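Only one chain is shown below, in structure tokens, and it's the form predicted on its own.
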Amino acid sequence: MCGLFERFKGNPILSPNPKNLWESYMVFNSAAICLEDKIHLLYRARGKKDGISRLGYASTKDGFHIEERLDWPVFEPEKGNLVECLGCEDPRLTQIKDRIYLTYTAYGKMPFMKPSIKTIQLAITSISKKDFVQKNWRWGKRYYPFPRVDNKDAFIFPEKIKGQWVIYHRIPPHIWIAYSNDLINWGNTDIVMSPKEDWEHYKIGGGAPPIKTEEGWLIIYHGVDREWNYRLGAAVVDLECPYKIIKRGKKPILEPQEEFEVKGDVPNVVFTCGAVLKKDKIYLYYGGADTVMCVATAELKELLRSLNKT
């Protein structure tokens, strides 16, 4: 199965700009959203090996080039806010009526411990489409729906199911779900997929939000095994009911091949925060070792059947 995605040749996509201090070690794992018949990324990225993440912009209309980017972040740590103050990583973006919801990774520390320990936690925040369309970087309250709880890999659905909205989430080792009246306060979660194959052994967690099929919700997902090798990989999730897994593969989609994948600042990874559906076909956008930004394309439906009924 890994061989139905295949990889932009002219990958990386998205290198580390060296002129650009905050994104000059490494640019990975970037969100992706489509609007207007462009696909926007929001990528996250580091100066330095030990520094702080914070969220550049790059665009594409085919999907493999990039035509834009900016040299300046365009989401960083809230000063003075020691929740992310040591980054905001991770990013995924969901699209509800005229809002795009941001989650992400907040990476701080713990108030008052001595010595200082350092946390991570789920995050959301949104902006109107308008102004992320316009690059009015206008971002509303940040909100942290499990305090003190580590917990990452979060997205998301597009849309209410019986009159709620749902959140996936990645409490380790499982990835989780939740429930919302109002996209801020979160609560009745229980665990909804589990590892399970042996590429996926230590833990999984959420990658890109759910794409809608005639099938189901496609969840594209992360896996991590023995070795600390991370692969990707695919489940359908019933369109009603959003806590049962209907098809899962057996098998990774995308696993660590190139060299540029082998080999960066992690070695071994291919990880995803962002995917887009145009024409049926899947665009799937990756980090390959944490440290560049890639692509790899899938026709929808040997996707789907590929998947193995659960």
Ligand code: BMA
Contents of the next structure:
Amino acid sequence: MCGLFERFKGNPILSPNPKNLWESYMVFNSAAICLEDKIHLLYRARGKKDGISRLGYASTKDGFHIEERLDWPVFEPEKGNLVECLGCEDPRLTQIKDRIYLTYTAYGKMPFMKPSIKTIQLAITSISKKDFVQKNWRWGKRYYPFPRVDNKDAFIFPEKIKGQWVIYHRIPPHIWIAYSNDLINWGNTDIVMSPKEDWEHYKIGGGAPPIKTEEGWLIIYHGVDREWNYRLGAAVVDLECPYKIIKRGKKPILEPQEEFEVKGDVPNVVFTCGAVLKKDKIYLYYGGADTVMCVATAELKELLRSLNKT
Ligand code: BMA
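Got the form predicted on its own; any chance of the form predicted together with the named molecule too?
Zooming out: every chain and molecule, the one shown earlier first.
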């Protein structure tokens, strides 16, 4: 066993729903955001028939028990949009003032290419906080800031740092940083974290959007080893210099262990797209074996203490 995260005994908290074709096969990798005293989960779902990823919605007040789950997708590939015609995957949510920003992986086909070729792109859209909370799914325009680059696992920092917006994204095998003045155009991209330990040998990628703490921004990310096992790790980033990693755990904070993490559509995977800080506790939402959604918790202080200075 590894890590100081304690799994919820009632895991998984969300499973595929055979009644709804679009989420009948896989329900995983959920974004998580706390708004108005409720944790909102935007989860990735797939049905067996079309294999396309769409996003579903569920919410929980205590962080563990799901009180509401909608029967329809709240975000899906835009009609006629080739770049995401194969699915919208792995959502991350960041609140910036009165808007909620969604970063996701657009999976589709590269426009104008013959023969056609598949593409994986970092995509960004947003919705007003009011619409989100009232479940009026009026999403804004979708942007793909790095065309023709295989790029995913992106999240936006919730505040401007030294006058600029900051995003982390992943061009294998590293986590990269980029900056923006308008949250639409991103540039000055550079490598910020590279694989180091055995458990992250093949590649790493951003997971849950940054959580502000006294020590710095807490980042939870995933690492893939030589045998395709996905584990989660944590790092702390300087509050003023978002390219500076000041602490990083040598060991993973969570690794596949339970049956629903070891067995499933993709075995041996724990993968996160969202965590929430509530009363000094981190609620870490993660997909198990690309098939179900789970939650585990840890005391923030203990987690920070467990990480090594870099
Ligand atoms: C990544 C993404 C994740 C998935 C993981 C493990 O590339 O597709 O959604 O959880 O692989 O299969």
